[in-house]
Amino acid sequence: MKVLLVFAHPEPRSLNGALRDVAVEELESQGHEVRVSDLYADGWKSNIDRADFPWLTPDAQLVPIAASKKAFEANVLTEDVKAEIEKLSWADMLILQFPLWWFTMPAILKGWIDRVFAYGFAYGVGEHSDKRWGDRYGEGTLAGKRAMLIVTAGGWEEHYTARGINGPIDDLLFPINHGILYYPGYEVLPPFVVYRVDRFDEAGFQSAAERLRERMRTIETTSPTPYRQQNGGDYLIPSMQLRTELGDPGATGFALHLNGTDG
């Protein structure tokens, strides 16, 4: 399987940076092949803006979605930007790996979704009819890869739970496994979160080390998340409402959109 680890810490000597090393050294140990994107290092641009699209007048209004289109139908994005698709159309797997800053990815890694998933080729494509609406929420460029996050935070685990202060992980995380990464055809793997990251001792990385070499070993045979499919019937398009019919009377929220949770 060839791999594609986008990895967003200021820190090389960092936790992050250290389970980098523990991920890499483990897809490689078995027979996987890795490539690394490592956006403060390269000092990755994040913010779109005039420069991404030097082709436009001094006088043209600049609208991101259609400059997107336009550059990406006409190859002229920028060489950075159409270096990290290059490595995207090669990847097998994406793992994007971040710690939990302001309960998101740091501004460097959604800079990076925001200029590489360009109109075209993450989003944008397929027919809109009355009986689909794009190709996207489980199809899409991207479908038939896998996908999964690697994330630190620095509260409990407790913290992180359906009656934990900071809301259940998985919803937290939803914007990113749902919105992102199932949006352009992903089958997103559950994410692998390590809790408590500020009060690690040895005893505590070396656990968390081994646990994640355990999910290295397993990315091809894990189950993936069961998000519903857009354009499998369970929406009405164009509405995209779920069905009436469709969801656990006592499901609420991001939880109606899991296969498996019809009454």
Given for the second form:
There are 2 protein chains.
Amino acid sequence: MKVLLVFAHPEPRSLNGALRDVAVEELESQGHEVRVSDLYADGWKSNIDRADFPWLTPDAQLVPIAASKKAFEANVLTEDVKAEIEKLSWADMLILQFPLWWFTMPAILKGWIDRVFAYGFAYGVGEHSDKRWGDRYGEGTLAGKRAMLIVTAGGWEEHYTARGINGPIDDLLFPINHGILYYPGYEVLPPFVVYRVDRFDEAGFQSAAERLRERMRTIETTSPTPYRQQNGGDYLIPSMQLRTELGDPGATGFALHLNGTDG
Amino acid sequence: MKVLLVFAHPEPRSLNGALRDVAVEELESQGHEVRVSDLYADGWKSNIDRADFPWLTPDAQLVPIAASKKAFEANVLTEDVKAEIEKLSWADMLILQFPLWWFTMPAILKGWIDRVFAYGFAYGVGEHSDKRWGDRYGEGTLAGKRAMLIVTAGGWEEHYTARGINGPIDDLLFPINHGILYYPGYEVLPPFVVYRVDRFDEAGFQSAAERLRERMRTIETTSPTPYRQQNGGDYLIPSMQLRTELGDPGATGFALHLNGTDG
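Form predicted together with another copy of the chain, following the form predicted alone:
Starting with the chain above, the whole complex follows.
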């Protein structure tokens, strides 16, 4: 497979840097082709602003969605954004790797999403009518490709379990896995998460590295998280409510949007 | 009260800009004192990097948590970060206002959190032992103050309800409300959310503005979301698991961490 790994840590000599090297090495030894977008090393610009749309006249209002749409259609997105879109189109698989800062991704990676996931490319795709609400959540430009997260966390694994104080890790990552990756069409593999990384010793690293190698050996065969497709019949259109007969009757929240939870 | 509003939209002539003006005007007419951090207008630097820690020697590894700790203790955080910490210390209430981009805040606001919420200030506060896991989740530097979100979303409100395809808005915002605001001690008020903002007409705006004015008139009396305090006895320490006898027996996910859900 062709794999794009987007890396978002400021220090190459970090645990994240070491894990990235482990992942890339294992992927390549399996015959995969790997490209890395190293956001800090590349000096990635995080913030959507007028510089992204230099063709806007000075007195024109900046409406980010409208400007993104126009720039994508006219092929006048900035060169850095175009280069990332080219890589996403090339890759069969996307890996986002980052340290969990305040329970989500660092600003620099959010800024990569905000700028690269353009209107017409990652959203605003397909027919929008009272019958069909666009190609998203399982359909869209990136359908047929796979994606996964590699995440490091300072806290204990117990703190991120079903009854842990931080909330379950799968719920904390749902806005990313479902809302950012599944939305434009990716099949999303379960995340690879390492905990308590501030206290890592050599044995801890070797154990995490081996777990990561195993995940990298199975990127083609690991089953994706079974999110429900928007246009597969489970949701009413246009209200986008899960049909009342679906989902565990007592359940609420993100888990409803998984297949196989019907009561 | 003293209110700090942190504003994260690139266009002052946007709906967000208009709603900010409505909020500030109403707060001031109620006798509150308001300061605004306009992140785009101020050219806020989003990414934590070596420039945040110029005293690090060139060959020293950048460990963000350790560097943040040292800089806060030695009072050598950068001037822009110090100025924001000063505003947070001054304010009795914090409002974060932003458009929902990919189901969370724009990169520039995440970068404000990443850089301003320093170790020793917003995390790493208080005794850490097997009896007490720091002052966080209801305790900490910002305890006794209030916070809330003002959020605009392009999608329909139905898409963000209990059975809506995007997931419930309170769950999508939990990593911010609980993980970023409650964590360092804020009492968190229910968010103010406006939907379908891409199709707003004048009547829609007036209706949203009036709802917002009402919220701004009641910032001192609105009940905060009743998250459970970490050190109040509901959680086992150090595993930070909610005690088995608490919470609705069938429930999972973020809702467990609210008081009043015990079965």
